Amino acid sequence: MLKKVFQYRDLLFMLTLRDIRIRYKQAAMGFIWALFMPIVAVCAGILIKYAMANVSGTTIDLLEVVSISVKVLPWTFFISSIRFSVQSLVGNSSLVTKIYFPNAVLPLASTLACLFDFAIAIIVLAVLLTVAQLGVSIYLLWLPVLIIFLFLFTAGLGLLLAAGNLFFRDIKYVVQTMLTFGIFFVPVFYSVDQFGKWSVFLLANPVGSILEAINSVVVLQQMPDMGWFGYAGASSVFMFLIGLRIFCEKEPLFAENI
């Protein structure tokens, strides 16, 4: 399947470009839409932090605000990719049933289009962190690896859910519900350190492990926990491979079930 996707890489590029163009076509805000959801999420996180600080009688640390901003971007990429990927096969039924190509390029194109939005948001955040004089460290070199982990996990899960939604159309509703409330079950608005021994349950989610590692190398400027780093990497590769395998096995049935 990977070989076929590589052979159809031009189609993958064109579908990704199509998804990006459709998203911004006749949009008054243009590329600002790539920042809209992260900004809303950051504001919600700051509001929650402010409420908690008022109750406990403490103040909000600037580092906490920066931490929320840094972790919101990969989380936004994750939920956007899954939301678009799960509908990618059903939404392109005319392509699936009429011409042959590796159907995996459809959910992968959705993920890559969201990666484009993610890149724009990262550039803007990098500028803001530079203005805020947060500084950089050698540990920032771990960031590209963590983004690759996140992409692999997201792409694999997107492939799995896209195939599942084609056979069971209510999967998209379950996914939408999970994504809506998922932010409260991953360490975006808070740190896992606040949960003590229960933090293992948050880090068992590979997305949570990746977010905490990103926070470590960008905000705390320290080495990520190598145990959880290895776990996140292994889980991401496993999810990508299992998603691709199941997608490949079910692909011959797509046309007759779509």
Given for the second form:
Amino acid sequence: MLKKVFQYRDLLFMLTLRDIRIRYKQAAMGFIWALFMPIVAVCAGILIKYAMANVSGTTIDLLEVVSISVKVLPWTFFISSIRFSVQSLVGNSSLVTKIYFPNAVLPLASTLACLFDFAIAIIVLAVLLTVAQLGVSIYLLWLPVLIIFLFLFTAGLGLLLAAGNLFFRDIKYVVQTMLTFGIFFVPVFYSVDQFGKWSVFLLANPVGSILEAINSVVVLQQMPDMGWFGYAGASSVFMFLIGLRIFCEKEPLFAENI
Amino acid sequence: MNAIEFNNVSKKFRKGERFNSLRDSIPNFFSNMIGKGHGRDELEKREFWAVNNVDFHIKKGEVVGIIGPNGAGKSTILKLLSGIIIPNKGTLAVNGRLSALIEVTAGFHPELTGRENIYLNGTILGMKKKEIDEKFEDIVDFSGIREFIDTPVKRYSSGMFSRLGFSVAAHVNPEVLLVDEVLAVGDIAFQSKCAEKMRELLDSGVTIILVSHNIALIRNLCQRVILLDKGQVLKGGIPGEVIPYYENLVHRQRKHEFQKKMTRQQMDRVKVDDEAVVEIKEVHIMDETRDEKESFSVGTHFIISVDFEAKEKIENPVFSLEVTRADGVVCCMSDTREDNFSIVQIDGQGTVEVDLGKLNLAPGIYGVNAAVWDEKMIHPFAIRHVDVFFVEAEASARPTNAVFLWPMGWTINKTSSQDER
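To test you: the structure above is the form predicted alone. What is the structure of the form predicted together with its partner chain?
Now the complete complex, all chains and molecules, led by this one.
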């Protein structure tokens, strides 16, 4: 299945380029667009932190703001990827029904295009953190691995949902609702430690454990929890493979069911 | 080795609306689990075979046309071949790099420029980026829209749009090419370029499957033709055999429609005089052996007889007869007065017969209009305009736009010493 996608890697590249171009071509904001959602999310996070600090009678320190910013970026990558992937097959129905090519490149291109936005945001944040003299440590070497995990998990889920939405159009609405409120179920604005023994439930979500690990290596500058790191890695690879597998199994039915 | 093998392939589709939301499907899913499963071969309610047990093999370098009326399954076969859908039964194999000149603009994105779309569409059609780099100039030249290559294609005219699409698709260099009604793109100049490109492909030994309603094109390009109807192969063979067969099939179907239409019109007309004194009972269209037939081949001796019944005595009636082509062209008309054939009187039942000699009408559908008039041809007693016959196209006959196939004797008298062949 992966071989076929690899054969069409030029197409994957072109489709990714198309998605990026379209997003930036007519947008007045240009590349600021890549930062827009993270900025809004960080503001929301600071607001919530401020409220929580008020209740508990403490103040928010810079590290907490940094922690929110660092976790918001992968989170926005995740939700925008899923949002674009879900629509990627149905939105390109003329391609799916008329031309043969491995359809998996469509959701994958959506995810890759969001990875591009993510990269821009990372660069901007890295500059900010360097200016603030924060976050540079040997543990940063873990970050690429974590981003690969996140990418695999997101791509796998995107493939699965794209195929699902082709057969059942209401999956799109379910996904949108989940994504809107998802931020409360994933440790973005808060840390899982605050939940004590219940934190297991938050970390069971691979996105949650990946975000926590990213927070450890970037903000706390320490080794990630290896147990959860292993879990995140395994579940991401599993999600990618199962997503791709189901996608490819159902692919012959796409054209007549779309 | 065969380039394409299509072994007893069947594909079913479903009519009507179907479930595509979770809300509808979850109850459906459970009821299906409880109920017994359906086999792949059986038809459920509302399903039909779009392609039914179709079997053909195409050798490398062959050019094969697929013809048939709408809904015959032509496009489904192309989709099966290109792998977009999979068959319910049977197997198929394509040996060699396949490309399809189908919906050549499907991969275009309106916001992107011509240049960007060439790359996008090229890769969608299976080319590598490097390949497109090499062919880019050729593609742009072929499309003839160099000045607009950096303009978003949403600003293109529809002609430019499809020209660019065709140009990309035409440069894929396939081993097996599927073509579906795309050659009629652009203006005359571009069309001749397309024809040239097709010739080039033909000469280069590419295996081609051509689906078209353009019979002349099929006749010119294809070595073999497969005729499909309702998902089944009706006939296969050389164009000279299959195409006339197809034309007859189409005409026969249209004949029924034509007959229905005429009968409807007749019903409307008849209401005018209910108390007709003469009634035309029947019109027989026959060949020389007095066999009543619906379809005739060119050159048959052709006789039309009209059965009438006069309810009272009528003196000096005039019978008229008219043969009209389906599109309304009157091919011949005459009446007994014109031909100085006088009928003194009629009373009761009788038959008038006209011998039309050798049938030399071109293949097509014709209607017969028979009428009985008074002496001065002012008032018709009865008109009957419901009878239809059909002239068959003959195998290997050339297509014609003429009304008549007139037997023509050519001679030449040379008047000068100039060379003439």
